[in-house]
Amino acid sequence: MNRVQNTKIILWLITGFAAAVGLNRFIFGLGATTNLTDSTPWGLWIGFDVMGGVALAAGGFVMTAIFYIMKREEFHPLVKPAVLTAFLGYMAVILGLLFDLGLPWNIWHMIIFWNPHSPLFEVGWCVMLYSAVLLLEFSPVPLEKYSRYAKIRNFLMKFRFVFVLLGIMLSTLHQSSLGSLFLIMPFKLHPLWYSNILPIQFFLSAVALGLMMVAFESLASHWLYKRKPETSLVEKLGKTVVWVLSIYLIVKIIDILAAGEITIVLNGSWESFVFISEIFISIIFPIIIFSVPKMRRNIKAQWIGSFMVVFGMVFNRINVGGLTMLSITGDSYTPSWMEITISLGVVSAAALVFLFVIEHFNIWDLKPQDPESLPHTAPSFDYSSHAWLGTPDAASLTKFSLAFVLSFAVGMALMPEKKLHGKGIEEITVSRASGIERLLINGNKDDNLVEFPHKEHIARLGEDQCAQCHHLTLPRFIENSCWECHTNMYKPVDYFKHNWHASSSGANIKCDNCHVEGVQRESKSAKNCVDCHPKYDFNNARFIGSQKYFAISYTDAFHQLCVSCHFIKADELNKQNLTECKSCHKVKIHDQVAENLKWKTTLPHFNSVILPNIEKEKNQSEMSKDEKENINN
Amino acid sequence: MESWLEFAKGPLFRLTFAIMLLGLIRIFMLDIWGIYKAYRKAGDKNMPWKLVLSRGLEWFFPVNRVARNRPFYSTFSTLFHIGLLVVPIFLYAHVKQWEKSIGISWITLPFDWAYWLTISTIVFAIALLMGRMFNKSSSFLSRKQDYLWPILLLIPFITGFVCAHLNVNPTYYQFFMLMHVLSGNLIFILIPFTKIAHCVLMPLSQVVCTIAWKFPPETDEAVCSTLNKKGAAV
């Protein structure tokens, strides 16, 4: 197989894999697929797909400005691919955004419900208008192939200059407005990346990135299709980019100096390391490569230089878009493999469309061709499977679709089961209460405990009234404790344990021992527990929802039991404070825990959290007589 | 064994089911694409669409030309197909699994129906296999996969029957259930790549046959000359 086919198969594999993940994202939601949290709502998808995608599309407006406005005719071969990249880049941005939006079906809201104060409103409108303009700007190219659309094409060609101007205007606005988006979060963005002139920095870097993206594409298509390299054009682009990058560097240096942040650059933190490496990769190395004439003409140096700018500038967008906010919010966010897959999938899909368009329409003067799908290639057998895959074009369809299907299936299989069904409520196995006469109930061991005067409740209710609270169901126990069945702090649990009963390593019982023979096997048609466990006493027990085989959570069990009784007693005894939360939840925190919390509050992200009033545990001896009486009563 | 069962019911099932579903869509689309290509190249573009449609529908009905020649075979085959499709799709336990994992459910088979349909499918599958083995003209036409397929299809039905209707102890239950799930998964993977793909390609078969006769009369000679075998029989 040749280079083009191999590349396409890899791209189809990635796209198929990402499609499976994407399907799960839309069925099961963001929580099931991403590592995003409330304090880090913008992750890889925004930083890479949206911010990076917009920046990569900058080639469109840069090249049209150079060709149509500055009248540099020699760049003509690069204009169409640049506009195509811009269009596909924006499509990728919209696709990436649909994945990231919590309610993607509401994306049309910005058209009707205007909020002119919001920078996102400006960004949204820019994306929408510019995508439409790019479509109009690019559509004459595919229409060229069909004579029946000649009228539409001529009409579009007549207004081409208007579209070009609109495109340049909207794109300029949009590139910088992505920067202004971050002006409103000076306390969230790291100072090295935050600046009052962020819109200007974004615009300048977009120009440099646009130039180099066009160069990179030209080089990549030369490699892929073994085309004649456009070395002289790339060389001219390199010459221009040196100027743009130099201006960008000067602006950046002045900005850092004026803000007095030079010490932060050199303080050796990971942010300073990221900042310095970003500057070197995206600005300084490319300037060196493209200002030496001998290197500028060398195709390998062109590869390295253009890749450095593309990588470095996208890295900058990721830094601004979320990575460097982590140092302020104190969060730890690593993109999940599913986020990475979807990002790669969006890029691969865009690349596939790009390859399709350049192979089928006149983007370059000489259409690049996939050597295996030429119409006059002799049909051949596939060497790996010894199968005849059909005529050349059908053979590639067969291969690519198989790659997509197989990787989609692998993607479905690799979905982690827990993620699929959502993390849901945290699972905390409860620990039993301690103490004898006075129980300390602290199921999740967070030291926010409830002190329960057990002996006094017995004295008040009467010695024979255990069943008012206890189920009295388990055999070999005079009374059973709450934690034995309500084993989870916040989740209902299956106390019947069907799988254990039916497992050879558990009770090892045959199906028909419990289920009635000849009827559908389900819980309705099963025998009652007492039929096998005669010692279980359900008649004397307080028992709620026995037929469901579910024990409510530890918290719910206590709240339902205690609160309902407290309400009755409050009316009976006319003691209204019995119904208050604090009548049971007397927060007592040990010194060690208080110390831990004190340390935690020094973390930056804790500043926004309001902690409950910490009442230090008082020694019995320090209590006044009234307080002691209160507790005893 | 329990963890193997969990794996077979979870990730492995998702893998094989996705391969089957998308694989069937894939070959259907590829077939349509091939038909479109052939139609574009065909010299005679007058397709008898009505005839194609009526012939295609004829094959869906159990009583057709085959029924006249081989009445037992066609009856058995029809009944076997009904059980083969209805039992896995509408079985109560299967629908419950779908409901538990993605929350979608549909009507289910009554318990007795499921019981008798499973038995009938097993019986008819064995009968068809015997017919293929002992009928001379059938066995002459058969390939290896024609014998293996009925056997493979029998495994999930027999193991499923044991699990759902017989009273076995947990060790055997888990063994049979594992066999049931694994053989089902194997069937899912094989469907789009073997003759079972007729489940979606069947409606297109008449179109393909008709189009084959629509090329210009010199086509066969052109094929021979391309293959450097001028004058040879096609």
Contents of the next structure:
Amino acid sequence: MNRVQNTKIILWLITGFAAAVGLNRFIFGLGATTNLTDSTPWGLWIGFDVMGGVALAAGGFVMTAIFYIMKREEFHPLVKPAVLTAFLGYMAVILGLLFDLGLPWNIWHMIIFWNPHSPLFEVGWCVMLYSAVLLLEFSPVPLEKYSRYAKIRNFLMKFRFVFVLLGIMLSTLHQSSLGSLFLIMPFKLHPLWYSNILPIQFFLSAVALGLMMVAFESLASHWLYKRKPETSLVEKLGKTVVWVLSIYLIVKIIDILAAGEITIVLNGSWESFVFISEIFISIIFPIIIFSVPKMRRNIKAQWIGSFMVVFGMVFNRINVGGLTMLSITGDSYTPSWMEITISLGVVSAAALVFLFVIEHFNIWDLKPQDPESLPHTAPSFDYSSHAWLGTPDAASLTKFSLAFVLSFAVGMALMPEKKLHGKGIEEITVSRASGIERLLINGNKDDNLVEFPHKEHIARLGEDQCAQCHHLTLPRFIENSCWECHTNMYKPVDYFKHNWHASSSGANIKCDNCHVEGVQRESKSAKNCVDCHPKYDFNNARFIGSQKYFAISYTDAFHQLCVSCHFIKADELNKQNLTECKSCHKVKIHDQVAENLKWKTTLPHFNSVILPNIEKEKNQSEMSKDEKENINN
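Having seen the form predicted in complex with its partner chain, could you give me the form predicted alone?
All you get below is the one chain by itself.
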């Protein structure tokens, strides 16, 4: 069982490290952990975790259709593992979506707020319904172990065939509807991957991937537990996949020829190289391997062929899901190591659950057993401590929990502090040519900047009205940016930092120094900030003292401060569009801002993308005088 133990330790190490990254993603947001941008919002998590995860789960509906509908009884040993893999695949998809969504706590919205015209609406409902059906379909297996749930199990067994039919129907809809999702973006997806029959291609490739995922899972699990491999069953799956892959290849060739895209396949671009590689890895090589009877029966060839189909089809989903859109959008995207870590962590967690179910429930005819759990077996000792760690279950719990905790600690230690906390949302940018200062706001930390006309606001409001916006500064600071107090994008934060004031590593202030002795210690009875900071200037009505420790979110701060003022001034200035979101939330700053200027900035996206686009657009068309006056105003 050393293979199993070593594999589990590796999986727990990956899961622990990914848990640390995932925690920081939910605390600090997408911008702190990904290289995604507004122009490239779909990356590794959508292509691999979601689209790849759905495709990898196709083995569930394929095997149940073969066993229950086609009545192929010899495939019975593969049905339970296939349904389990499908269920875990969909759980991984849901978990991956939680990481990818900007506001994951709103994932329930599609249940209440229906938008039946959206392909994502259908995809989301299929994921939920099929996950529920898979749970009901698989539930009799774990319930079999507990006699007190016999009535529930018998009830579910009566409707098993109904669940199978629902599962096949929903999964067929879902596998094809993922292709439908990309029909609405013909000008964003590369021509080699875009097709009017994408739903058909997605379904065919999902069937092939499902067959080979079941084969690969069978080979891997039997190798891991040192069981006799099911080579005869894998051979039959290989013979079937040859027909499926052949149909899929013919459909793709006809589609490319009909669309007149054969020249794109052979034009030598990196997209053509990726497309050709994908076709050979996922279709042509596996067809050759499983078409030859001698190779089809060889266990090494089975390993290679099944892995190539799995890898190639997942690669196809990654290509469609975002990678090949880069050539159209002109953007650049490389997954950050944190994105890769989370993706590996999702897979590792699913694999650990799979191994747990294999060992504790009747998935196989005989459950695998740890040799040390057999009677009259001498206990083994841990090599590092020469100590007996207890029964196999207790020893495993000790080893795996230690691996998880250590890996989690290393992950937290390696989190890039600057990436997580940011170096500032507002940035003063100086023109090298004229020395003019401009305040550029990087509101959501994606390097798409919006200019804030600071001097115009001073001229309009008056130099003595700074406190209207700068309502509070940190002690010993003349001025500081909004983000230094409003540190969270969407949630209130403790700007007073009570724990820091009381901590020995912080201000080290005793409780009685701020709270009156004998009175309940709360914010209302505490001293005000000015009592400890007498030189601190609180000369405006917006100041909030220690009675309220929390500052509103960064988004709310800008909305309340900016939008409320502009809403009042909109009628007065006869500019109704001041209250529209697009007045502030622009993809690029105005052409006039960077006219004949080279900005000195630390933001690479600004220098490499925004400025060239501004100069290019300016050279193409000159703005009219009225347009320039509108921008200046």
